[in-house]
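In the block that follows, a single chain appears as structure tokens, in the form predicted on its own.
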Amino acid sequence: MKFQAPRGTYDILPDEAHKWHYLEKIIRKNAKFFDYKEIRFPIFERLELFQRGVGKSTDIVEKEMYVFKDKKGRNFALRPEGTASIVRAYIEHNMNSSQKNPLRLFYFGPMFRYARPQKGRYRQFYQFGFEYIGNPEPIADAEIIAIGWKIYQDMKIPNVNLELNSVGCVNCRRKYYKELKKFLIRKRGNFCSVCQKRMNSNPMRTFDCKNKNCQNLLNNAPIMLENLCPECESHFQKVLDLLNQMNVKYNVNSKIVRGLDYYTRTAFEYKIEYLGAQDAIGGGGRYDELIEYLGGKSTPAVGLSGGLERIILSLNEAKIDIQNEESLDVFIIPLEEKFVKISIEIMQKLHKKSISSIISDSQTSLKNNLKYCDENRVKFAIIIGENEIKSKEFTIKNINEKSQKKIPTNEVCEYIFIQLKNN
């Protein structure tokens, strides 16, 4: 039998690996600058945990959602998001408490929805999120959001598009929703079936709707924008004036809801014109009401969330090269088997001064040898023969420079760290 990758789930290879490094360094830089700590979090959580925090009117929950039983008939479900479980997390180990407040984190690690796969789009895919909890002020929207600019921005992403909207509060939607629902109910037959179901549930989630025959009938929908409370316009203002003085490049757009229910006030996407339909390659919004929902203390909070893969793939479409940085130091050629005892002294010597190295196959000939260094970018190569044993001076290549000396046998390491230091 021949076993594949599940559908939808796929393996990051050695030769692609430098990619989600370079993407990880940058995060991690960018979460140092604002002084945000990461987190890790169980990859399955009690399902309950999802359907409330997330919402079960949404495709997440109603369609997309790994589920499961343990042996005492519990559900649990590979998680899809990261924010519900960080809410978890704060609430349960009561953060807010035991932290600085407001709170400022980060995280990294692979989701689960069970989608269609298609191109920028998996069953297990890999997500970056940053979560700043405690702060109500315009401020923290404006921090968040420009987080998100500068980390897509040093990835060289090319073309990245800011789309900003406000969905209000509880209070200025509940006199949207009615407005909305006559607008909607009137051409109801016109909708595809999914927004029929929406318009009940949650009706400006039909907003979010991918079909364009849908979004075409939405043209001329009341607005959230132009029915906000005194309080919401003024938040989502003061976050555009915060934004301009950062020099974030942003849109306005009505239509941008976010695919969750637990959003209010700000909801954001980065999007990329040149992925087809899986334009966004992130976004977020501000979740006032959801850590007090899910039984802790009322608590504002922003974030954003960010696909790995789809950053790489608009990367590749657009043709960036990514260089892998990450290369061996020194290859330890011994030339005979009796030399590999001595092979191996050398490399532990090496290790201790934190220099990457390894010894070769003594069968395999000089030549050969010599190849890998070039193929795989090898800095130094150190070659052990009866020559060297004898003249007790070791033969030491400089790969890139096409050059070698002969360095005393003592000196060897010393004398490979201070070139790499120099270098």
Ligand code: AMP
Second form
Amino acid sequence: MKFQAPRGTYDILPDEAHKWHYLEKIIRKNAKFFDYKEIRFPIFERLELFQRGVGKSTDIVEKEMYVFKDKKGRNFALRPEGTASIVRAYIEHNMNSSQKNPLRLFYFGPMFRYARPQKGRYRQFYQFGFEYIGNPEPIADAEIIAIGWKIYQDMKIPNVNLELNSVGCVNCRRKYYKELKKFLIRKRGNFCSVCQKRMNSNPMRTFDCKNKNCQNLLNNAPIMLENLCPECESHFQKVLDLLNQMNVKYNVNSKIVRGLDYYTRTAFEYKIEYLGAQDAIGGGGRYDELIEYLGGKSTPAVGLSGGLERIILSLNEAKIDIQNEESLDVFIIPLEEKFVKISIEIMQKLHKKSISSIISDSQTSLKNNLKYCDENRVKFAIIIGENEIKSKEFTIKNINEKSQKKIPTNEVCEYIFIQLKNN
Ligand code: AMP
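Follow the form predicted on its own with the form predicted together with the ligand, if you could.
Below, the chain from earlier opens the complete complex, with every other chain and molecule after it.
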């Protein structure tokens, strides 16, 4: 039997790993800039957490979750997103009182959704996310949106479109839903079966439908932005003003409603046209109702999450090469097996100086070992043979400059240390 990675999953092979490190570095740097602290949470949780926290009428909960029973017959699910788990952890650990409030948290990690795999859509994919809990003010929304914007700018992703909307609050939605339902029901027969089903339970989700015909029908639908209550309208306007002050470019798009049920007020997505059908590289919004809904004290919050695979796809598509800067410092080449012992001593001394180094096997020819250095952008090679031992001087090759030098045995590590520092 030939094994393969499960459909919708993939391996990140060593020659691609540096791209992921590059993205993670930028995310971590921005987390530090804005003082967001890392949180790690389980890969699986009780199924009910996601049913409540993501929403029963969402695609994720309706059809995309990996659900399983444990040996005691309890229902669990692999996490399809991060916010529900963070809120669970926030309530469980009473984080609003034990840590400073408001609270800024970020995370990375694999998420799991059973959807039909296609370009940019996987069954296991990586997300990063930022959550700002405890601040009801527009500045919190603007901060979260600006962090995403800055991360994508730092990653040098071309042509990111930030689309922004307000989905209102429970109060203004009540009146709006009545109007929207009236509109939808009038044209019911023309909508796809999924939209027909959602019209009653969660009419705003029809805006999320990818069906072109439904989208065209919705062009004349009443929109939330024109039905906001004065408080929500003022909140949205302030978010826009703050983003202008922060030089974050956006478009207001009344069709951005997000796939999850728990959003209130601000909803946003970052999109890239050239990615095709799966064009969202991130998104988020305010979720002022969720913490109370999951059993905590009523607490406002706003968050963002982004997918790493689509970022890598967009960088590849835009032909932006991420250099692998993670090359080996020193390759030690003992020309015979008897020189392995001294090679080990040198390797350990180099490691003590935080210089990466490995020892070649003594069966491979010098020529092939040097070829390896060339191909893998190794910085230095130390060659140890009979002559070097006799003269108490090792040959140090600078691979990039294609030069070589004899250095007294006991000065080799210091020499390389200084060379690396000066480069
Ligand atoms: P969502 O929680 O659905 O808004 O997802 C946030 C981000 O995660 C999206 O904008 C995508 O970049 C990414 N994402 C969501 N689902 C997938 C998937 N199945 N495969 C790859 N990336 C995904």
